[in-house]
Amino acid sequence: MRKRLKEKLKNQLSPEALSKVYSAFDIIGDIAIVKAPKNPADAQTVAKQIMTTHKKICAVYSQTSAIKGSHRTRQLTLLAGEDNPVTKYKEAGCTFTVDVEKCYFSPRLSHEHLRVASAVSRGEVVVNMFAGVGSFSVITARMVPETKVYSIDINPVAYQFMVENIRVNRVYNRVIPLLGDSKEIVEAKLQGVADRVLMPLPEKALGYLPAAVSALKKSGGWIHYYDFEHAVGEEDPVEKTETKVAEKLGSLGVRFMFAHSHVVRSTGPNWYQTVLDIQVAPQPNKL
């Protein structure tokens, strides 16, 4: 896609401007989100070319801030098309409505949604500590019969979309939406209930790891832990993630093993999103 886009733009932009066109952009439903050149005219040229190439795109937004805050939102500026950040996105036979400006959502996690759902067994209880609009939760419930998913998010806008997505995808009574801080909700309501805990919020996962462990049944279970890691030269981002997680779990007296670990994607120069599938052993009875 990058080469095709640059090929189409080579007669519209100067070589210097063309070199600043980012190699990737997200398509969420009928919306494209790009990191565009700073020059407004160049940015609009890129946006219009994207709309010309992708006929179903109704709006192109430029991401003008990092994803930040407890609600994981980003600032977007309209470059071309209709200014409506609410769209419908389809994945794995499910339909999700999302406001791309007020909710966190990444189509780049589609492989992880399916991978994790495929690991879940029939009848499991899952706690999703950072559910957003419900993509991990809904896809898991649709793919695996008799599964119950406690689906938590602190962002009230994302929570409302999650409730709607649960209804539209007909997984009510199996995906339980919960609004609030997942650490507080786990401590108050979900101690020792889960066979599996999902932690798809790299910015906060390490600090919330004790709550994730406490959500697991005494018989043990699984934690899918996501993180961002900086690695340069010969450094291995997965190894660095495993080291700090092992130290944290060790301090909690948790017996565990890393069953699987990998890099999910590159998020910037020398930055990587990683995932660890952690198998937690049964907890010994305390005297």
Ligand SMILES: C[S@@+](CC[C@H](N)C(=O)[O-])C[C@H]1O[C@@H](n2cnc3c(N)ncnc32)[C@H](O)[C@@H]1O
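Source: prediction; values computed, not measured. We call the rigid core whatever largest set of C-alpha positions still superposes within 1.5 Å between the two forms. Residue numbers count along the first chain shown, from 1. What changes on going to the form predicted in complex with the named molecule:
- Shown in the overlay between these two forms, fitted on the rigid core, is a CA shift at S266 smaller than 2 Å.
- Fitting the two forms on the rigid core leaves the C-alpha of L276 displaced by under 2 angstroms between these two forms.
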Given for the second form:
Amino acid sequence: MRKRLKEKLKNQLSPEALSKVYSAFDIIGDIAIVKAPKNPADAQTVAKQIMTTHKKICAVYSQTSAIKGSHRTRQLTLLAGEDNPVTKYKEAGCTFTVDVEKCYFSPRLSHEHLRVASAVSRGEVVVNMFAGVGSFSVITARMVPETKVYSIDINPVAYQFMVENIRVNRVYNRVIPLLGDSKEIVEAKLQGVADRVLMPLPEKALGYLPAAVSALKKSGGWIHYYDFEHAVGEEDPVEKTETKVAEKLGSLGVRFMFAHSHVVRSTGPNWYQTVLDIQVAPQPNKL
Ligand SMILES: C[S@@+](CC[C@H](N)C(=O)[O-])C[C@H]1O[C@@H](n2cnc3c(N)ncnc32)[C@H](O)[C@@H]1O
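Now show the form predicted in complex with the named molecule, given that the preceding structure was the form predicted on its own.
Let us now look at the entire complex, which starts with that chain.
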């Protein structure tokens, strides 16, 4: 589908304008989000072509700000179609309702959702510290029997959609939605409960690592740690993340190993999203 759209736009836009459109082109349910060319006529060309090529698209929005703030949201401007940023999105057999303007949501993490859910064993307790509308949490609970997921987000709108997504996907008895700051919630009620902690918020992950460790059981467990890393030339973004995290865990006296690490995706020139699967050893001194 993307190839077909690119072919059609090739004759209507300059190569530079075309490559910018594709640097941020996402389809979420019946909504398309693009980084539209600055020239309004070019922006309209893109929007009209998307609606013609992708028949199920009801709205095309231009992303007019970076993803920002503690809720990790972005400003969107309607280019074509009906102004309704709420849509339904299907992933891994689950249906998610999401407001793409008031909540963080990216279909680019779908591979990670599945990868992490596949690593979970039957009966595990998981703490998702930055759950958004509940993608990792709901997919994990649907895929792995008898799991319990504490699913935390600080954005009240994302929390409301998470509650709805838990209900629609019928995992209400196994995904527990929690609204608030994950560090505070872990400190108050989730100390030593988890086999696995998910940290899908690169901007805060390092500062919240002590809370993640404290959420793990005394017998140890797993932390899935996401980061953004700048790397040029010979630099390895994964190694840079590992160095930073190793220092932090070392300073906390935590014994661990990096079981697996990789680049999830490129997020800009010389910028990468990385993930570390950290296996934390049993912590005998833990209360
Ligand atoms: C990158 S998004 C999560 C994406 C989600 N896991 C997914 O795969 O779609 C990060 C989320 O963390 C939430 N957040 C930011 N600061 C937080 C905090 N201190 N405690 C809990 N949630 C927080 C934001 O509201 C946002 O929904």
